[in-house]
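In the form predicted on its own, a lone chain appears below as structure tokens.
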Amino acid sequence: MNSISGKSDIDWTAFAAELAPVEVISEPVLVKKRSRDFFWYSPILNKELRTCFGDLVACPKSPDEMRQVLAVVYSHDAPVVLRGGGTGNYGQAVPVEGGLIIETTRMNRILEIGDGFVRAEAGAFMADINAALKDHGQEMAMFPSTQDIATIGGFVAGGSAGIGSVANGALRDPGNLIALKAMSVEGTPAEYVFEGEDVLHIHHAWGLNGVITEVTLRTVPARNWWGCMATFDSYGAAYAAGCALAQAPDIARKLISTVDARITQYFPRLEGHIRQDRHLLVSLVPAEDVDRFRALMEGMGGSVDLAMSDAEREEKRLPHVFDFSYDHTTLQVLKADRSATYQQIGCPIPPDPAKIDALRPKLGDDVWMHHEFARLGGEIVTFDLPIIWFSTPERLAEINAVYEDNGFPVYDAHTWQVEGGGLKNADYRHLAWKKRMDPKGLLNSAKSAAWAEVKDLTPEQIEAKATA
């Protein structure tokens, strides 16, 4: 089999034969399909990554099969990327150097559910885990809005927060990510166990520095969450109500999102359920707190247009309210108009409605705000995932500059290298573990701009750069 990517002289037919009995996918159309994730959220990434393809897909069903795949990878010096559900937005799972794609979704067993934790193989879907937890009176402390197709390994490798973070913090907060196992890419791959703070050596590294095979996450007692939506006459009022809800001592909440009124026109399934042309607050509140939620929203000038249990929602055939939060908000717009994109913006701490109001007119009519509320390190924070009507890279740079100049840091969603987005700088702890776990630099190495400068150093020398 020839190289689909055109970037390798590996005999992929012989390579596939060495993988047997591991299932492989070699049909070019299917390989190309699995070479994509949600990078098309960004017109810049879409231009840069849409012609990047792998050469072969391997689908191991167990740690032993994964070990076999990685040994073959090592013997051929084959570039490799890991893929779960392919829900990443930055090209994390795109094989920019060609080579092998390892799809983890066959490794999907839920291994153990205990008091306050769940342990599962990396390819288990988040929705399946949440469903299994219900029988044990528990739920995940947080999950992405893409839970139906997102895997637990992919969430740990590429994610940071989600539905539940306003109550339980980010993944990196102590106690949320309890343990993980990751396999090395060597002649005889070894499986390492990371626990406690050591999980941060592997977490959020885009699969650069080890093949995550198993994850143990914190769970919390299940509650009867109601989907609630309130509308407001101004965005500032909606944001202020979100701040009040996030700090209300007598109302629990699993989600708080605020959405510019202009975005809600792209929510056709909510037509008739929320007031038109009003700014929206989206929340998950337990049944016993709904009346207090209603009183708070109305006291702050809002109208509670929707408050319903899961059973009522299913009867009315409505989506989950979290389908209008996080990156799903962007997706709702993109379904109708691919000229939209988004950005990731940090906000001043503590949240300040006056600063949001002051910034809005400076951004222009091509930027529509959408904020998510979370708890990080015990503090309530917000971040903006605005809808941006893309025109040129230069205009996007201007928008970024307006945010930065006004004290709102930009975590660029339009780069496919890990240092350019959420990290903003090289994480030399990650790269030191990459040297230990992946000595030949075969794992998704192109996604780190800093790897080339440290690849010939020892792990200890790389770690020293972290404190230099």
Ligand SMILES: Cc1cc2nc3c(=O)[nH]c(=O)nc-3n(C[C@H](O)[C@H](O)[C@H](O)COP(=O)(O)OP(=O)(O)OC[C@H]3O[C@@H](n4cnc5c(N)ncnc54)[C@H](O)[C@@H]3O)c2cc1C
Second form
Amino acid sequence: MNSISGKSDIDWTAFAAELAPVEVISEPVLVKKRSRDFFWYSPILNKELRTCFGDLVACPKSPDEMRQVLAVVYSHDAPVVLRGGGTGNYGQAVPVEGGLIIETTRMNRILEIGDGFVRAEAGAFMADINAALKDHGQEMAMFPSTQDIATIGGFVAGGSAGIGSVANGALRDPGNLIALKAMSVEGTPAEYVFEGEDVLHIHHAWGLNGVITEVTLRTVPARNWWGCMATFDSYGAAYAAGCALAQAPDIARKLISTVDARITQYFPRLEGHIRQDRHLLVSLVPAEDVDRFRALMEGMGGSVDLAMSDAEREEKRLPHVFDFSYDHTTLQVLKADRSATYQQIGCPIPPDPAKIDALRPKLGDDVWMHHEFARLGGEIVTFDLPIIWFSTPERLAEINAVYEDNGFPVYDAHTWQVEGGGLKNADYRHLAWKKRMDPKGLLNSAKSAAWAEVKDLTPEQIEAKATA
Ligand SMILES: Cc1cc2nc3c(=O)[nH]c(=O)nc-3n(C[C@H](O)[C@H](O)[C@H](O)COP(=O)(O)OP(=O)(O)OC[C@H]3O[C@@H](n4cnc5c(N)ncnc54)[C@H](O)[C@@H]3O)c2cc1C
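Switch over from the form predicted on its own to the form predicted together with the named molecule, please.
Up next: the whole complex, starting with the chain shown before.
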């Protein structure tokens, strides 16, 4: 079998035979399809990653099959990338060095639902977990807006927060990610258990320091959430209403997003349901708090255009309100116009509508704000995921500089290495565990710029750099 990536001299036919009885996918079109994620959100990443392909896909169905795959990987020194639903935005799951892709979606059993937790295999889809929890009167403390096609393992390895985070914090906040199991890439792969704070050794390491096989996440009592949308005459007023809602003592909420009016013209499915050309606040509020939500929004100068139960939404064939939040907001625009892109921006803490108002005129007409509200480490924070009408990398750099110069840190969404984006600096704790779990450096190694610098050190020497 020829190498699809053009980067490998491994005999992939023989490799596939060694994997048996583990199912494989070798059809080049299908392998190429599974070599992609949502990196195309960024024109810069699209240029850099669109011709990066793996050579073969393995689809283990159990931890035993996963162990077998990893032993074969080790014996061939094959580059390997884990893949759940492939919904990451920065090429996290793209095999830039070619090699094997391990798709986890057949390892998808929900193993246990208890009071306040769910334990599932890494390839279980978030939406399936949420559906199973419903029968137990519970729901995920948070989930990504991609829940239909994103896996719990991919969320823990690549994600950070989501719907529910404004109430329950980010994944990394204590108690949310209760435990995980991860396998090493060795001749005889070992499965390690990480609990409590130790889960942070593996969380958000982009699958480069261990293969997550099982995850235990916190759950919360289910509520009858209503999708709500309020509209405002100014963006500042919508953002201020978001701040008030996030602090309201008598209104629960598991989502607060604010969206510039210009973006809402790309929401055709909301036509007739929200006022046109108005700035939007999107929220999920329990049925019993909707009246108080309405009063708060009206008191802040808004109009509640939409408030509906899930049953009514389904009857009207409307999407979930969270389809207009997080990175789905960008997706709605990209569906109509591929020249749009986005960025990830931190905002001053505590959130301050005056600072948003002061910043808006400094950004050009090619930057349309969209904020998400979350609770991080107990504090309410916001981050901007603006739509940016991409022209050149230089203009993008200029926009980043305006944000940074005004005290809004940029967590670059246009880089495919872990240190360039949300993490900002090398995480030596992650890399020390990579050395333990993946001594040959086969797991998604190109995604860490710092790995090359530390790969010949011992785990202890790498860890020491974290405190240096
Ligand atoms: C429209 C849209 C909306 C989004 N909304 C959110 C959001 O609300 N919150 C959020 O945090 N993210 C969000 N994301 C990013 C992404 O969808 C989530 O992080 C998602 O949970 C990733 O899951 P996945 O199964 O698709 O992972 P993949 O994309 O398949 O993988 C993500 C990373 O995890 C690694 N990985 C996957 N499985 C394993 C495993 N078993 N062991 C080790 N490593 C593994 C991969 O190698 C890759 O580095 C969004 C993306 C898009 C395109």
